[in-house]
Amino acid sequence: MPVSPFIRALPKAELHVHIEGTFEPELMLEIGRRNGIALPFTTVDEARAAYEFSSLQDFLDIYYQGVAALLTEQDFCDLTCAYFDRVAGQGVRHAEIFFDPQAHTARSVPFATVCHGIASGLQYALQRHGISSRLIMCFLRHLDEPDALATLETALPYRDMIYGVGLDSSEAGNPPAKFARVFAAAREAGFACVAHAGEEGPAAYVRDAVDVLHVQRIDHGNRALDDPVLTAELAQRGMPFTVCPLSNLRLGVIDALDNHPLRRMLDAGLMVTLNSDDPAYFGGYVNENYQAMQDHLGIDDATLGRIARNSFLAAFLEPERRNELLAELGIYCAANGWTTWAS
């Protein structure tokens, strides 16, 4: 997808990206060969053909097949570095990375291996590209809460590496309230809290993520619009939403990009950001998601600039770093004729 010069260089943060979902076929096959892992495909073309799916569960089945190749600290470092090498050319100045430790510890990959490998990649991003980052550990919602509590306990010695916790995987039938105790424990331990809600689940799941889990951001959140009272409340509170259009299309959350609810979310006053989710599988990184919304919904550059501003305001940033990034964005947008909001 061709990306406009304005979008390409627009300073932005990415707040919803699963590091395992950035596993491009070329790297997957390379790491699989390195570790002697027999993957269900042997060529890049076969892998890309396998990336055709029609539902969240179909996607997850393929996703976990690829994850099986990741075994060593170097594997996780290489995966993380590859993501940052790519988005360094997309104007990304800060990224908040999800990872799924249960998908790895269930395969007898030590938690420390995963955490140290990704953390090495985050340090590389800062040193090589000047991109700041946060690491967010997600609990797999199709598993039970005791498993999540055990994962949280395992993570406590790595508190200096992991900034927050999240909730992902199959949403249908797995409401946020199922994880009330683990999120309470995470908050008590000082972790920031976010959760996927309202992607394939109902607006009530968004309500529970806010009222029961006490999250600071909603990942996806499309279905919040089904409840006008909830929508108005979240707009008034300034609750951030990490919206992922290309993901929504590929997983059947929407039937066409022309019907994406981003415009309605903006009109409702919601604080939306644009992100890529699992870009290796969904056909585009963060800039392609910005471009898709311009191409299909007519979102103009000024509004995309405001969305980029939201991404810095919604990020878990130290005040000094946030002000630095907002200033950079303001200069960039002013140079492109957008000055009314960039203060």
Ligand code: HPA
Given for the second form:
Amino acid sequence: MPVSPFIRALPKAELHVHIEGTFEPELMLEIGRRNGIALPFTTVDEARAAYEFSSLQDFLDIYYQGVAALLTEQDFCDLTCAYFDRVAGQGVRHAEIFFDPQAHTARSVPFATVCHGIASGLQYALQRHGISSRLIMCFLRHLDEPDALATLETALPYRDMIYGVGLDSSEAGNPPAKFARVFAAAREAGFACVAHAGEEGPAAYVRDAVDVLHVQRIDHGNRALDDPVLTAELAQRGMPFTVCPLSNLRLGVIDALDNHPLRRMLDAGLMVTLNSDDPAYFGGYVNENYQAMQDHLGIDDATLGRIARNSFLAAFLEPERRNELLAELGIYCAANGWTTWAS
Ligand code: HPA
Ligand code: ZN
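For the form predicted together with hypoxanthine (HPA) instead of the form predicted alone, what are the coordinates?
To see the whole picture, the full complex is given below, headed by that same chain.
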């Protein structure tokens, strides 16, 4: 998918990317080899051939197998650096990275190893590429709440490295309300809160993410559109949505990119952003997601500029950094003839 020059250099933030989902087969095979971990495939072609999913669960089953190659601080650092080297050429100025600690601690990889490794990668991103970042720790929703509470407890000494908490993994049958207490405790401890909701689950899960978990952003949220009252309320409140079109296609959330709900979300006045989710598995990084929406829904450059602006407004940024990025975006869009919203 050729990315246009406008999209390529458009300054943007990525707010929905799982660092374990950026594990490209080349690096996975290399790290698997050096750690002596057998993977379900032995070549890059075999890996890509295995990446055919008909549901979120299908994908997660393969995703957790790949994760098993990661053992050392260096592994987590290499993974993180590789993502930032990739998106540095995509206009990404700031990224908020999810990680799944329980997918590692369950394999006896210490929380500290994961956290320090990723944090080294984030430092590299800032020094090498000038990309700022936040780290968001996700609870696996297929596990129980006591496991999530124990994970939160483990994370408390790393409070200065972890900005927020999220909720991911198998959505159907695992409603947000299952995690009401752990999110309350996380909020109490000062973590920002986000959650995946309305990807495969119903609009009621989006409602509960907002009303019960008190999230500051909805990850995906496509199914919110099934409830017009909820949609109007979230539009009015300016609740950000981190939308991931190529993920939606590859996981069967939509049947074709031409039918992606992004246009309807924009028309409903929702504050949408565009993101990659698990780019090593879904056929594109953030810019390919922007391009896909232009190609399939005819979203014009001015609107993509507005979506990039949303990404800075919805990011967990210090005011100075936010203003700096908005100013850079304003100059970029003015140079391309789009000035109406870029203040
Ligand atoms: N959805 C839910 N959980 C996930 C995903 C996703 O797309 N990627 C990694 N964990
Ligand atoms: Zn996700």
